[in-house]
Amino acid sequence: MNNINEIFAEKLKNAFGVRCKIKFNEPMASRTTFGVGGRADVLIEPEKETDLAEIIRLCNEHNVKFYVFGRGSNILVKDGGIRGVVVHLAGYWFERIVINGIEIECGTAARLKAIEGEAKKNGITGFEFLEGIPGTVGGALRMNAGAMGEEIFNIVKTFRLMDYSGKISEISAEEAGVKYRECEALKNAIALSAVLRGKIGEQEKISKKMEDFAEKRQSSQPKERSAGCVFKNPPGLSAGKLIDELGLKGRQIGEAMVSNEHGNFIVNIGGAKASDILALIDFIKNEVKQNKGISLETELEIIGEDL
């Protein structure tokens, strides 16, 4: 069980073994869109919010680190894996989607694709930009995900969150401290659910817009395994364009490669290791700094331990 002691492991099993899935020494490569990374000491799927609060309490009590996972679409897990507990949010309570007029209430693990589909089915416009974004509501809120000139917080009315002591609160989008690819309120808290608000629309127009966005994504983004955009766009600039201008598309370290379709994507072309991807990230940063005088920041969340 690596760095998880027997007492803590037994407490987890006694408290949650019946109603929650618990796995020890869990491979994380299959749980990220990159398809790389080592094993987590423990992975647990809480059934409901009270379980999540109790897991956090136990981790705090035993000084064990915890990480919250959705679909792993914007995360790079290092080759040495994760020491501590991975809390994977899934199941009915966290994936629920409820339509109320032009508002959609959804759990943190609801997939953006599913929300977009429900919006179209119910004639609600404003959600079309979610087309093709592979993540969940929680991840989208945490990084203020966006595409096609829109951001998730443009459609957020309110959201509920749990702090790292297990306390639950609800705040408005205006109170969240939102910036480009950042949400201040979720730096030390976990998103639980959100109320998203659109506008009345026509299904035909909604479908057409979604099709246009899907076509644009398919023509400009890679098909290989990736974690989306690796770097934040510098103010007024495009990270992908900077990388392209330096002729770095196709540059490869191990089985990690800068996408030929989009310079801000690194793709796993076969059996890439996290160390390959990290080395390529550092190489790109150095090239851009030396040749453009610009320091790129990663949009990708990097967690875990080196081998």
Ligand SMILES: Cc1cc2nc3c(=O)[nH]c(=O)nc-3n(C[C@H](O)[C@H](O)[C@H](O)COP(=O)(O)OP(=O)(O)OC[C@H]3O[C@@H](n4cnc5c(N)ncnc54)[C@H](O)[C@@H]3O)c2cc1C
Contents of the next structure:
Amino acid sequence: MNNINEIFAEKLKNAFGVRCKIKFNEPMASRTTFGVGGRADVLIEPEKETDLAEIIRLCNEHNVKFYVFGRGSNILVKDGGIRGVVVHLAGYWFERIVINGIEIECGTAARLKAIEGEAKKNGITGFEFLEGIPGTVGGALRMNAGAMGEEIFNIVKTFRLMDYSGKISEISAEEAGVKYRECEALKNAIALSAVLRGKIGEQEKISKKMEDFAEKRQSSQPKERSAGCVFKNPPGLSAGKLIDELGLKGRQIGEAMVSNEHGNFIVNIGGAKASDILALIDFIKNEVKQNKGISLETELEIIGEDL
Ligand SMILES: Cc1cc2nc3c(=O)[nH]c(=O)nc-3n(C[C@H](O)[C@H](O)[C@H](O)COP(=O)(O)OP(=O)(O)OC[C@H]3O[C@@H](n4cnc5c(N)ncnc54)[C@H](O)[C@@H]3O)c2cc1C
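What does the same protein look like in the form predicted in complex with this ligand, given that the last one was the form predicted alone?
Now the full complex is given, and it begins with the chain already shown.
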């Protein structure tokens, strides 16, 4: 509690101590798939939209920054941790998955794996590409996550979001300002729920497609801890291929290494620090710029403070 002001911490505890899980000085390494990074001043888990709105209001009132985390599978937290509040949606309402014919209505803390599983169980096709993306619906919407030539916004009908004044609205996929790994509407808003839409399918065919996708991943992606692809693909090019062509696979800084299986993955081969990963990112960017004349942009979100 040393980094946020005591009055704010007290107010948080008084307002939410009973209704939400609150942790002070929470280690973020266990909250990200990379497994690195320092501590967050506060981690809070609202289970209701009204509580989420009140948390945002309190943060704004006290000029405290807040960050929304899903599974942390696209985030690198720096070694000095996060000054402010990490909001992690949790509980029945945010994790719900409801089937309505070929539509799936869900809270944004629902895991993609669970969504894909329910779609298969109910004979709904179109969700198979989610196989192996280890995030939540909220993170996938924010990132417009995609794989195997598909992306989440291909199956989004509408979603509800809360802006940073606590106002809730519902918009269609077409209104979301979606690009490759980007959703404009969620740059300054929190996704609350979504209606996803597939097509009628056959369970056997769905299973087979999921198995094929899983096999493809297993043969081309590393097993070590990572945050998936580090860089966005430049238009018409593959970032992984560029990195591979420069012979950078296996390049190591500290315990961070460019994966031998996939050039666009950096893996934590043991006790990597965020600073190792950041140094490797800079090194790759420089090499690609100098040798190929291309500026790589990170897909990975980097947040927090240096030590
Ligand atoms: C092994 C591995 C494989 C991967 N493969 C793929 C892949 O094939 N395709 C792909 O696109 N990605 C892939 N990823 C990256 C990652 O899984 C996706 O980007 C995923 O959608 C992120 O979801 P998350 O819940 O972990 O989000 P987080 O990492 O927690 O957050 C990512 C961003 O979303 C924001 N966010 C989270 N929840 C919300 C919310 N409710 N409302 C608004 N913003 C929110 C966060 O603030 C942050 O900006 C992979 C990662 C790993 C580790």
